[in-house]
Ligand code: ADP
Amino acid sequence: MNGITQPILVLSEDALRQTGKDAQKANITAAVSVSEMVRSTLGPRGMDKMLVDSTGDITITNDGVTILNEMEIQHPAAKMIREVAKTQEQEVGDGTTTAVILAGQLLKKAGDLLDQGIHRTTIVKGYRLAASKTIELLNEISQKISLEDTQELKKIALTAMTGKGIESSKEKLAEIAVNAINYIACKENGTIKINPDDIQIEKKQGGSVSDTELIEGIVVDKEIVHSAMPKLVKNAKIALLNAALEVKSTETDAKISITDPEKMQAFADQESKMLKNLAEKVKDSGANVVFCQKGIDDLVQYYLAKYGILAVRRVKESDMEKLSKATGGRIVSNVNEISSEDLGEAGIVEEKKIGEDKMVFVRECKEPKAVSILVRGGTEHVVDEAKRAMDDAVLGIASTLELSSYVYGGGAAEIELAGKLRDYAVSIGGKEQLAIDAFAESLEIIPRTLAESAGKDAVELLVEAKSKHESGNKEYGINVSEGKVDDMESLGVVEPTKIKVQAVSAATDVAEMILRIDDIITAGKSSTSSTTPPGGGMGGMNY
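Form predicted on its own: give me this chain's structure on its own.
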């Protein structure tokens, strides 16, 4: 042997590996570029993005999570930023852009600290301390609110809907959102319990956004099964079935041989009798409306129509549950077991044509614990944006009541938090102080972006706002409409505390996760794969 050691190949030859500072810079650059893409959409003067997918379908929106979902992101770190928006959407329903911008800014500031020779472990520790302190401070600066504070809740809804392109109708939509929450909210052990899923938000193109209505009951996006059935039933007694109104086929394969035509007729007559019996069971219960989760045989439809019973079939399970909550009826699994005690009640059940489709409305329920909002809009894009606005409003109110508190918007909360964090940083000292200061600066990206979208000098407005806060005016923020520093309390610009808590928590978590990565190993192209992006998946982003 000549002493030459054969190199050991751990990875395949076409695998890509980035280590140390190269890996960190690549991740930070990708994450920051994604957050910069959605930054201009923040606030009431935020710009919209037009997203065109591979089939040519267009989405126009300024909703952070919608933009990120539509983008074909390839870079793994950029995908992690998208997860921040998804988490924010699931947990709170609003503040997705805020969370993404904050995550990007934390990484950008961390990049500057890394360039100064600060170790990433120190930065992560500083960020953790800052996030914990920020959440503690948020609870200190927040204002208390209850279910009875209707006007304050309406302000929450209005703030959530601002910038969603439905300015002319947002007063009415905010009122609808507050009323809907009042129907489904219940108090348990002194705390308010709200399940936003109990508010069904349906959208139908046609009319205008101002035609949006709250139904004290449920809208079912189906039509009545038989033309001879009544189209309107008053004082409805509603049967909810998740069993098919059909003759069941046997589970085992069986062969019946009939040689006599009379026996054939008897067999058919017996089947008809069984089907008629199903319809009679429904009639005998006292029901005049039936919602069935499964199928309804043609003959059963005929008999139900003959008895003057309105019926709808193949109703979604989620709609059945909402119908049960709205009408007080019980979902029955066996038609033979149905009785008058299982029936729900509603003032009116009617079929109406909305746009191109027919829908069944269950209205005037006595004490509905589930309600519907039917969102309207002149075009597909308008109705989509109106629905997103309504989703944000409903979830915004629910989030506010969950913590029973709100903070002032317009960047006022972030300016106040940044000032208090700087004081806290001094008490910590050491290199962690630099990371906490960087965290405070990152929070200021929110008011800075709002000032920029107003077309004003961001630095000037930010200095003025900070001065107000130092004087004890913690409710002052950026009035985007007029491009000046203003009192957010008098303007009614308020946001749920939970939005800020979740945004800080999620942004810090993802920043920490990305900072701890010092090695990126991307598998080489598979011989069977033709979809891997150039450079083994590390080639940036496709739009």
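Model, not experiment: these values are computed from the prediction. We call the rigid core the largest set of C-alpha positions that still match within 1.5 Å between the two forms. Numbering follows the first chain given and starts at 1. What changes on going to the form predicted together with the ligand:
- Here Q116 counts as shifted, since its C-alpha moves by at least 2 Å between the two forms after the core is aligned.
- Fitting the two forms on the rigid core leaves the C-alpha of Q105 displaced by at least 2 angstroms between the two forms.
- Core-superposed comparison between the two forms: the C-alpha position of E341 differs by less than 2 Å.
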Second form
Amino acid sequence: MNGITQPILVLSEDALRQTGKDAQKANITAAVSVSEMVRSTLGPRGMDKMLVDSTGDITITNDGVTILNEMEIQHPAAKMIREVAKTQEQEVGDGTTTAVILAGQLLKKAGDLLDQGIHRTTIVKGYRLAASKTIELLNEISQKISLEDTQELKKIALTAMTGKGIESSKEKLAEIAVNAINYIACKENGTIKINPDDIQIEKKQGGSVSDTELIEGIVVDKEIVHSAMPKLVKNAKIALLNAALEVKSTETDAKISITDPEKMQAFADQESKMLKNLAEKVKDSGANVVFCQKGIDDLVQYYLAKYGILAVRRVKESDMEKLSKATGGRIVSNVNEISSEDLGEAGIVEEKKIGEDKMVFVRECKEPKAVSILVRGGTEHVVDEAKRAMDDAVLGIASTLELSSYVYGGGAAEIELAGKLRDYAVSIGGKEQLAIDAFAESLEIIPRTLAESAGKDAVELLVEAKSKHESGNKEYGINVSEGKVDDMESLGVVEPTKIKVQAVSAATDVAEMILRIDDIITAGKSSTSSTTPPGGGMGGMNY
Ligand code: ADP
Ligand code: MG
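Show the same protein again, this time as the form predicted together with the ligand rather than the form predicted on its own.
Let's see the whole complex now, leading with the same chain.
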């Protein structure tokens, strides 16, 4: 038998293939370089990036996820790093830059270990051990917190709002966030349950950020439907309807050929009677306010106004649910069945002009289980930034209470963890010890980066901070504005433990995933373009 002389082509000739060490090196380099790109944005002194897209549009931001989304990242491993930021954003809404920097650093250190001849399975194993130990340690070093600790919760909110350019009103926004959470938090057999969706954060341009207000109830971005209706109702009894206050269109559209003018009149009278009846049903329930998810016929509006009822139509479904939670009313889908028991209550329902638009406020609800925050700001940019800050504040408090714990920021938690992790590494020994040490060192990238952003000798600050921790001061971290090692507790730099737990696990997962790859096969360009019709495959595009 002759041996096969011709190599068998499995891949197209244009396909690129990198294997073994080359593949690993390429992936690590790509992942590390995206993480390096966002590194300088970390913390309150983080720098902004100016991003110019292919059409020339400019975005200026220091938000990690935004930067990674805007960058036209090509390399698959770099794209995987971008996914870390997305996951972090979805899971906790903060700590995205931290997670990305950590993933980059874990890979960089893994590259060094590979160069020293340590096998990747050993590195992966060491990293895994280190990650689960870190999460265990995080719980150990955390401070406990409960719903009643409003001062501490306010500090969490303030830290979460770091870097969002709304410095002068931060205190007020933090207070609002804490109060809002207090309304919607439920205690279920000892644990606190918070659904951040129960806080509706609306924004309206105009006024200033300090006009931002918490409504003990809900604000609906709609006008009262009829000008003859009251603009303010006290001691409101509120009907919540998800049925139209109209006569069903099928009944009027039905093809009835009426030739006799008298019959025509009778038909019209019949319809008016039905419409009046709808308004009467609402009145008979005892309601003086109605929020309707669907339409309200002109004639029904007329009668409701006549009965002194304030009505709003085409309210969003999500707002209806919040109105129900805030007022205690039940959403009714059949007007004929509405009774006084279904009605919600509020001290005041009123229409007010906010900026350019009119909005309806449902205020002074008793024990509302959903509330609104109306964020204000003089310009579009300011109001958007204030809204993002408020989102972060609310989410920060919610994630803190989810685990009922927080850690010290400014790199303090990472320094403490690194120290404890090194002790653990010794107990494990062997080559895994090297990987666990590398993990510990990777955590220190956070305080090191913060120190660099303060424009100080980062190594010196880090050494000083570490020695504080060695003598038992776990609250010491980097005071970025003064460029010194400082007590994060008295500075009020505190963060939810959950941010760190999520960042550590997401970063470890992606580092492991990238390390496991030893073969990159990139499809050749020509093979894809030959199957794509001209015009980008959109079909029938005209220019
Ligand atoms: P991320 O996307 O990871 O949340 P940020 O730019 O928000 O990135 O920076 C978060 C880091 O900045 C955390 O490590 C946090 O402890 C730190 N930090 C926030 N405020 C301060 C402060 N006033 N002083 C020192 N460090 C701070
Ligand atoms: Mg942040």
